[in-house]
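First comes one chain, alone, set out as structure tokens in the form predicted on its own.
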Amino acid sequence: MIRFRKLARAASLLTTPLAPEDILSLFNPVYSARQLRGVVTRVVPETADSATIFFRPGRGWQAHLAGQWARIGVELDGVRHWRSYSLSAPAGQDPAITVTDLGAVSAALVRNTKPGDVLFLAPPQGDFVLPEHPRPLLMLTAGSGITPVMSMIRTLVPHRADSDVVLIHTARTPADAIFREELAELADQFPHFRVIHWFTGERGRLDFSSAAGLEQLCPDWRQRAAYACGPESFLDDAEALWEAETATAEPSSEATLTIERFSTKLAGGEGHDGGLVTFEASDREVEADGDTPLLDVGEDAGVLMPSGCRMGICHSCLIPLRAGQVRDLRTDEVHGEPGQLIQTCVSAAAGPVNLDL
């Protein structure tokens, strides 16, 4: 170990002002002293509008738990954009993200990514993970909300003979159902795994207004730990059903619901909102309206903005407010003091704003 440290110090003297890792990155793009990276190893189309991107992360990556997500950085037109994506690979294997073509960054990933491309990475995080102790499970997913649940299924079903999992997945048509063939194969192989596809184009929206519809699909749903991921309206309906159930349930009821949300509801702007946003360190000024998050304003102006979940949960986008006031797009509250840390993903300009970026 001592000899290795001496060699490292000697190498750093030879490569100054660059670190040895920076020299290595010229030969292997995964090596970097400043930014965690991953190299794309495989791209697998899932549907006409989605693809799974496998990548090999560099040193510093923390092995993910099934159900977690990670921030992925992509450079478009010379600007690095960060988005959060659920990891769809099973725990213990090299990571993968399954992306649906929604938005400029996701579209670029789905349409343009190829093996050998480099992704910028942040460590995996999130609490939407499997329970600590074995329990019968009910997975409720819609659209791309199946992505983190697929990581759970791939981790649990083939490797635990005592697992008991029911998946109810809704999609518009069979062609839109991500992982449909793989799920069917798993259900054929493992009798303790049951898959129910609900195609809204044929049967309409899955009804959570009462327990009756769910009981037809999964009669013992109250005895299962439930996980739900999908669009806001889908999750709101599921949450309302579980709240109604727990309000009248026996104290011994085991019905629980864990939710993963991909977005948050933002309030509309008022006429007096908006103003000139000055990014002081970047020497840029942009006129912004009162509806657009400052995170989007900065990214559109080419400013390198820190970001994470983009829904006001992870606080990765916190930056100091130098001057002005902002409006919280979730509550409509206007606030701001010099030096206050603000969440740019859920804050809009409420008059002129100066940011320390």
Ligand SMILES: Cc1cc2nc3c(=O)[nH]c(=O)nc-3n(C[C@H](O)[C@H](O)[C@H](O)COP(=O)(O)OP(=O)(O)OC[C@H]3O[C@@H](n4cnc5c(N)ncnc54)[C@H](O)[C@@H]3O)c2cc1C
Given for the second form:
Amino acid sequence: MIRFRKLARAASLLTTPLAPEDILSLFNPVYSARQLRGVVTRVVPETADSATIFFRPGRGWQAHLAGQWARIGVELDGVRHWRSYSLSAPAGQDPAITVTDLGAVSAALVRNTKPGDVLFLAPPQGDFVLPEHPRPLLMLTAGSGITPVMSMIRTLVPHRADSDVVLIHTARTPADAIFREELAELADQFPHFRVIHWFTGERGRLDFSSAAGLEQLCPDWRQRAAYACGPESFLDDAEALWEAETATAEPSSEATLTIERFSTKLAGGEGHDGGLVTFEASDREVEADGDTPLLDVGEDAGVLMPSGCRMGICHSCLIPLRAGQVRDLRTDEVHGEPGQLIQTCVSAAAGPVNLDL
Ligand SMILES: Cc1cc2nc3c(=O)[nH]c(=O)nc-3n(C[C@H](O)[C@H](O)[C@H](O)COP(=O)(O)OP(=O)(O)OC[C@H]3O[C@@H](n4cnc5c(N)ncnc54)[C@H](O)[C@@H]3O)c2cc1C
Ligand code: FES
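Show the form predicted together with this ligand, please, because up to now only the form predicted on its own has appeared in this conversation.
Time for the whole complex; same chain goes first.
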């Protein structure tokens, strides 16, 4: 660190069009006084559509708890896009993300990332983490939803002989099941860990409409702290089952469910009226409909928009409203006072809107 401060001072004395941070980044790609960065150390293909990217973060990163996620920034055609990714490495080890190719940013990460590349980062966050006190656990995951749970399993299972973990993971086919071999090895090695792979291509969807299906796979599910991560419909079904259980539960039931969502349902497509959106500081004006998040409107207009989860949970996209009103795409509520901070990822224009960006 001291060496870098000296270098920073020396760099600032040089007369050059480059800022001192830019000179330092020539020596060390993860150095930046303004933006946390990480350098990719290894890329491991997982399935045909997914890969794990290991990186060494620079100063400002905090060690992650098993199950947490981080915002990752990637530059595509000169525009920086931020997405959230769960950290799949165990707590206490260098971070890694496991990305499934679903759209432009994830495709770039899975297909084009190589060792030495620099990622833009924000520190880990999230409360989808292991319980404070040991409890028998039931993990329900589907597709890429295995990633935060894999961090928990890697953290817990090899190090805690008193742990008791059942994982039910669904994927379309064995070839699509991320971490399948490692999970099988862990289950062979540690009797307190049981893994059930459910392949929807062979057996259809895992049925959560009643407790019977789950009971067959994990008879004592009511005595376990459950964690679920996967697509919307999978999580909605699990939520409904646990809600029904809580409503009729025996006093002895200890069923709890903690959910991590990677995407959220927005109302959209209702044909609401939008308006002219003005990005004051960026000097851009664009006509927007009443169903498109202002985050997308700004990005499409080339405005550098702050963002994170893109689903209303992390508050990274807050921008002060100067004038006008917005529609909350989750609730359909129209609101807005001058100076109010709005979440652009879940707000659409409801008439003309001026934003302080
Ligand atoms: C807290 C959090 C943790 C996340 N962790 C991971 C992770 O560990 N690995 C990972 O691959 N992705 C993860 N995601 C999703 C990730 O942030 C991106 O949304 C995803 O990579 C798609 O981005 P894109 O730009 O490629 O495609 P976009 O064009 O932005 O999105 C393509 C479509 O895919 C939908 N989508 C996003 N994620 C999923 C999903 N998991 N299943 C089905 N549809 C989805 C989007 O809603 C959109 O409709 C996480 C998201 C959040 C909020
Ligand atoms: S980007 Fe996370 S709340 Fe909007």
